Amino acid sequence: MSEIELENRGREVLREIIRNFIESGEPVGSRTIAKVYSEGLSAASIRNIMADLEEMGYLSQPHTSAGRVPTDRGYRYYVDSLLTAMALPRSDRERVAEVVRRQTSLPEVLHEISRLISHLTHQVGFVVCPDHTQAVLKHIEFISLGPSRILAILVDRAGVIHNRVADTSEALSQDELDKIGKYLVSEYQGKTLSEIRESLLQAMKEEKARFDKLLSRAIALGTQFLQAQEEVDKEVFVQGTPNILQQPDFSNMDEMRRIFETFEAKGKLVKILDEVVSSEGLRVVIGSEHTDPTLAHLSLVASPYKVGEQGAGVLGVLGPTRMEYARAIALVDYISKLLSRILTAPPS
């Protein structure tokens, strides 16, 4: 089939086959396409086009007498060249807004967003929480809990509260702790926690830190708190894994077990998502395009969300390659942009 034919008849036939297969889950025959094809081609002509598409790798034929089903290459061409962008329905936008409005903290918002994504797509919804080290400092204070124990409370620009109880090598009064907190805010407000830690480690080496008691204590407390934050793993909320069980695409129990093990191993899932999603924007990864063979029969629609220009986390949908890509893309794109706006300009 020539490029011109693919741009016309081949494209239309491929589009209709994929639309029909996404809806029914059954191999699509030429008679089915002939009923909806606008140019009135015969079933025989459509069979020839389907055979050409199969030869080019866009379709496969599960059985000799069966119709065709899309390959990963076919889905990729569909997503990149044939898919018509859709706006998220107003009812869905209102549900997203309601979820964001009624939660009182960012973790609650992210947890409910993962649940909503799953509910609206009937697939697996996930949200990877922001990297603690990339949180931007807005306020920090220390509260004395006794002679050698303090509570460190940090509020980042997104309004997330990080806290940790720590032991100190010397007794510090509340007045001293207040001064240390004010110093750290005045020096480092607007910087990420990883940037602050690097700066504190550098300051520790400087001569001034040896003679300035307040600076020395601020460096010690700040470094201790930030070191503890770096040891906190990224959290990921995953909702809707039972939806996989309802898909006819997954009947192999060994394959199901491997998929569920990946979902349960949150650290592995975060690593996979970090590898495929950059801060550039929404991505669709289809079947065999995954580097992890466990996901070879799944498609991923994912997008980063940001605080300002800084990537914060990732959210999206995981499901069979036979998914409603237009709807999944519209939903993920809308929520990621909304969440980015909220985190960049949080309520005061």
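Residue numbers count along the first chain shown, from 1. Rigid core here is just the name for the largest C-alpha set that superposes within 1.5 Å across the two forms. For clarity, every value in this text was computed on a predicted model and none was experimentally measured. What changes on going to the form predicted together with the DNA:
Superposed on the core, the two forms differ at residue 149: its CA moves 2 Å or more between these two forms. Core-superposed comparison between these two forms: the C-alpha position of residue 181 differs by no less than 2 Å. Annotation: Cα of residue 135 displaced by less than 2 Å between these two forms, core superposition.
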Given for the second form:
There are 2 protein chains.
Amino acid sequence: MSEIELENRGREVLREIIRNFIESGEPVGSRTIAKVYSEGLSAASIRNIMADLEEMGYLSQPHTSAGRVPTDRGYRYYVDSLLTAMALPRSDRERVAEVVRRQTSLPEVLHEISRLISHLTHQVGFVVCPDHTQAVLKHIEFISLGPSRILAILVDRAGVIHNRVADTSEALSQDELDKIGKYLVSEYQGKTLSEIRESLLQAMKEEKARFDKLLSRAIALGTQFLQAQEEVDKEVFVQGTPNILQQPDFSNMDEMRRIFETFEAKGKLVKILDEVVSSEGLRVVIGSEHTDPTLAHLSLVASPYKVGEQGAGVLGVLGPTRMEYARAIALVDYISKLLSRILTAPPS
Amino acid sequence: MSEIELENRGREVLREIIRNFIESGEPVGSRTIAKVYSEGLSAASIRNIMADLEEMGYLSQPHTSAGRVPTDRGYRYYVDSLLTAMALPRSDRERVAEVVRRQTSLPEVLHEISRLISHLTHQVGFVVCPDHTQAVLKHIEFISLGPSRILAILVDRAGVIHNRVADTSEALSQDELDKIGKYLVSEYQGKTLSEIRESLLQAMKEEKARFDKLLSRAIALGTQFLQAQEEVDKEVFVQGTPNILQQPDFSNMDEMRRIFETFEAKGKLVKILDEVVSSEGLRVVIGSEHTDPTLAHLSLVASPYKVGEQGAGVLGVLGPTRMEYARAIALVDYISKLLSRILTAPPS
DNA sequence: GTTTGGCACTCTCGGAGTGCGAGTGCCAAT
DNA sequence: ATTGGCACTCGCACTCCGAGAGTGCCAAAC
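Can you now output the form predicted together with the DNA? The one shown was the form predicted on its own.
Full assembly next; the chain just shown is listed first.
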């Protein structure tokens, strides 16, 4: 029994220390906890508990005779076991709803959402665009830009516009291009881009002998476009990077710079995020848990959102390990669910 | 005659001080200059000249008994009168040419250019997209997204794609939309968007009594789209923001943050740039010359580039006042001219 | 035997004092 | 007009406390 009680006590104290540290940003000492602690425990007792917690690796001291600071492991325990789920405040929910309602095109909405996340958490907010290979074809169009250059415009069901310029070997008139576009739409509307691509590649093999020039051109063109499309980086919206500078913890300019560079090289960012969020639910990655050492002092709260049945994009918050996890989690969870709902059954 | 000689001497010394300071970043003293100065002048003499220069407002001392540092006014004089024009190194020219050649769509080129500027100068590079009201219509297309939502896609001669979602009062079939698009293209291809808008507004007034429903719809739709288009912010590509952090001069976190926020709020940035570059040639704005106090310690080297006869976008470098002006100017000048040439007579 | 008060100890942080080096301003000599 | 010399001024890095906060441990108390 003493074991359990101690455990409980330890949990209480750990929670209180972390809460306190998240709020104040300064190492918290035994006296501070003793004051808050409802059951009358003296500072000395707290000290003993804290020593235990330190031994278990949940806390550490910046130096002897400073208060305690949570370790990454401490945060991990806090997030997993000590955090009481928090409902997103009504005012926040309303702001999210408003942003979603107001905007028109998907990229705009996503951009605004990253901005909103940044504002509400005072951290860096990000949104990765849905994987376009899962987009559902609504319309496709080819426009001749010159003798051998063609612009392809594709619109998916969510109203996102994809476009790509490609060179072709043979010159095609705008009229032919229109026909090709019409054919592709009639044939493939409602399918996902990756399905279409498969189907086209299949057709290409089979139809080699066919005489219908238009058809074979349509297939070639469609394939070429979709192929190119696959190579395009996923887009990311990152907002609130300056907030990182606000963090008093970061005086290390050099580390700062590396972080900012990572944000600017968005391709790298996407990789990190993809790696982390394997289309399961919401995830929290804390400091040293990151594979990329650049993020060693940053925590990530991210959640995928879905379009249709397929996993799609990722959105979340990036901030110092000393972060208001409860709030961030509530927000990310709420938005990702809302977005999934809307994208799966679009308003159109 | 003594007057002129002194003037010349002053110029020499000022130039050398600024050169030196740009390179080293540290206040430069009389001895340093005395060593470099070809005509044998002693440190003491240099000191006298320096004192004069300080009195004239070209130099200042961080504190008594430190070396001299150029004032903004000093930089101004340097840029206007002391700088020997520098040709852009061949290697740089080649890198620029390669970027321009390789890319396909205009936005991609511009993005790459901002990146390139940032790399070559180790500063922040930016490119503002051309004013779309001056774009020349090549193709326009309407796509129905739902009962009362229409997506308009417009392609201009440079291959830039503009799009906009709008709500309409009446439902239009895709067939009707196609016809409307065709009509607008046939009627207005080759005109600039602002011309078209004028023309449409004119037509709207005159044709009120007309019975041709399709025509009046086309006019209404076109107007609505172009109207909305005007409100869209100009796009800016900003690259290399982290380079600002590299600057040893900036320890002031708070100022840092404000600068970064300005970069993130791109609308604000466009305003600043527009204000500065009134479609004349290359311009340099130094530190306190900025109207916006946020940029008080930054210098801007910017030049507009043209598409057709009309002024179009702006591109340039933003960095600390202690900047390699000669290099930055050479680079910005070269790129803006190259870009103008290409956009005015596109490869298509 | 858990808890607690007390006490010695450790460590950081800020302010005061100090020596050094760099650089200036001025003056008298050339 | 130019220059060498010299006194003077600062900033910077260093050191040296003293105060304050917090710990660890021990012996007493509940």
